[in-house]
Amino acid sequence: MDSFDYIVIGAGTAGCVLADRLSADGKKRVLLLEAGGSDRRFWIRTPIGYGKTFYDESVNWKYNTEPDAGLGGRRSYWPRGKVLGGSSAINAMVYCRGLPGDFDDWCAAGNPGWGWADVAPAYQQLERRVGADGTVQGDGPLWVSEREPEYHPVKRHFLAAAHQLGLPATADFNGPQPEGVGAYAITTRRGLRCSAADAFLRPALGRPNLTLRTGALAQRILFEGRRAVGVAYLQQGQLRRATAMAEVLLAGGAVNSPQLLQLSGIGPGPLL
């Protein structure tokens, strides 16, 4: 059984950031587990390739919801990344922080530290904004590019029609006036996708205290009493275990993290 200080489950958007931050001091031993494999694929690196990965089961969990009465009994398709970088490796690369007012509402609801004034500096540290004219703001690892020179003519007509209808215009969905109609910034670097794996994980993999294991599907969290002490995971057909001296961090996303909790015995009693 391997022993680490931290175990991060899932090398998606959050997991890549956590692995980078936790291993940055060169001392803490960090294990990063990912059920998928390498993101070094042409259709992942090429921005338009998200049309290919949308249904590619080799990099996509391809989830479907249960039938929804509100949709006439139909199911919804939920693509989720199963690859280094997670959904940031297969999505359409739209970069949108969210409305400042939403963060302030969360803070007012009893979540100190989640107000816009608190989180805005964290975003700014992550970003390297490349303007349509090539100017660069910030020196963060995540490249965020404006693509105005590459607009298709149809897009210009669409935006013009929206403005004629009286809809507000915005030049930056991450700026001081984010509401309106405009063109999104996207996470690309020199014409190629810049996923969380590109921005955060790949530079961190040079540290000897960070261990990455792919093809490692977490089966359950291991407990001693009520304390999480490790993870059991399946890799190459073998059930393996790893222990965490400090913490086990779930970064499997909105679907897989609660699922793993339930597989570990945490959740609503009737469901379990």
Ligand SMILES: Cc1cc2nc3c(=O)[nH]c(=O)nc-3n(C[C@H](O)[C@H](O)[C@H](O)COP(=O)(O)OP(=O)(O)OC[C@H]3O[C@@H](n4cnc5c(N)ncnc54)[C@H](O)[C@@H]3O)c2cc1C
Contents of the next structure:
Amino acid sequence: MDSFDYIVIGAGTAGCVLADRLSADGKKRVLLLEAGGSDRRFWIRTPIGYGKTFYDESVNWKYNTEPDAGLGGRRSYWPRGKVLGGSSAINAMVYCRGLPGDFDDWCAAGNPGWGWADVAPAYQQLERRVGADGTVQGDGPLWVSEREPEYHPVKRHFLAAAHQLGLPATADFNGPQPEGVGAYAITTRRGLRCSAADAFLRPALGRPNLTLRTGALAQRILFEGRRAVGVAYLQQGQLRRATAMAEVLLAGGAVNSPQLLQLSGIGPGPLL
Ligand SMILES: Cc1cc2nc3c(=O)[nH]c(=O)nc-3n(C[C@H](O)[C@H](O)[C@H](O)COP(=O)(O)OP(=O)(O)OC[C@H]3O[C@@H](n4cnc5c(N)ncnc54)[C@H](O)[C@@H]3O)c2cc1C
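Could you present the same protein in the form predicted in complex with this ligand, rather than the form predicted on its own shown above?
Below: every chain and molecule of the assembly, starting with the one above.
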């Protein structure tokens, strides 16, 4: 049985940030578990590879919903990353901050710390924004690049047509006027994908207090009474266990996080 302070389940977008921040002091022992494998792949690094990984089961959970009455009884395809970086390794890289008004609404609904004034500094801290002319703003780990100068002429015609229709133009979806039609920024670094693993995890992996295990599928969160104290996971055909002295952090994504809670005995009674 391995012992750590924190166990983070899922090395996706959220998990990579959590593993970085929690291990930053060099003291807390952090275990990061990821069901998928390495992201060192041509079609992940190359932005257009998103069209390939969309259906590649070696990096994608490839979920399908149950037949949905709202879709005329059809199933809906839900790709989800199963690889270091999670869905940020296979997504379309479009970078849009949340809207200030939405954060303020959440705060006003009774969530202190989630207002725009609270959240804006976190955005500034994480971003390195590279403008269309090559100017750089911020020195955060996540590269956010404007690519408008490389646009194909057809895209320019599309934008011009939208403006002719009277839709407002915006030069920056992350600026003071986020609403409108324009060219969006993408999370690339010098032309290659900048996933959460690239931005947050890779620089942290040199820390001796951060342990990464890939091909490690969490099976169950372990409890003592109502307190989460560890994780049982499957790696190379063996069921292993790790304990967390402080916390277990579930970052398995919108589908797998609730699934793992249910496998651990937490969820709607009739379903369990
Ligand atoms: C094809 C696609 C295109 C997208 N395009 C965009 C876009 O252009 N712009 C944008 O902002 N967003 C986009 N998104 C959405 C965005 O990528 C996700 O919202 C975000 O990455 C979710 O982060 P997460 O941390 O919640 O989950 P994920 O990043 O999915 O991470 C979850 C991780 O947990 C791992 N995991 C799950 N279960 C277990 C388990 N039991 N044990 C161990 N590990 C486990 C998974 O393998 C995965 O690595 C896109 C998503 C997809 C799939």
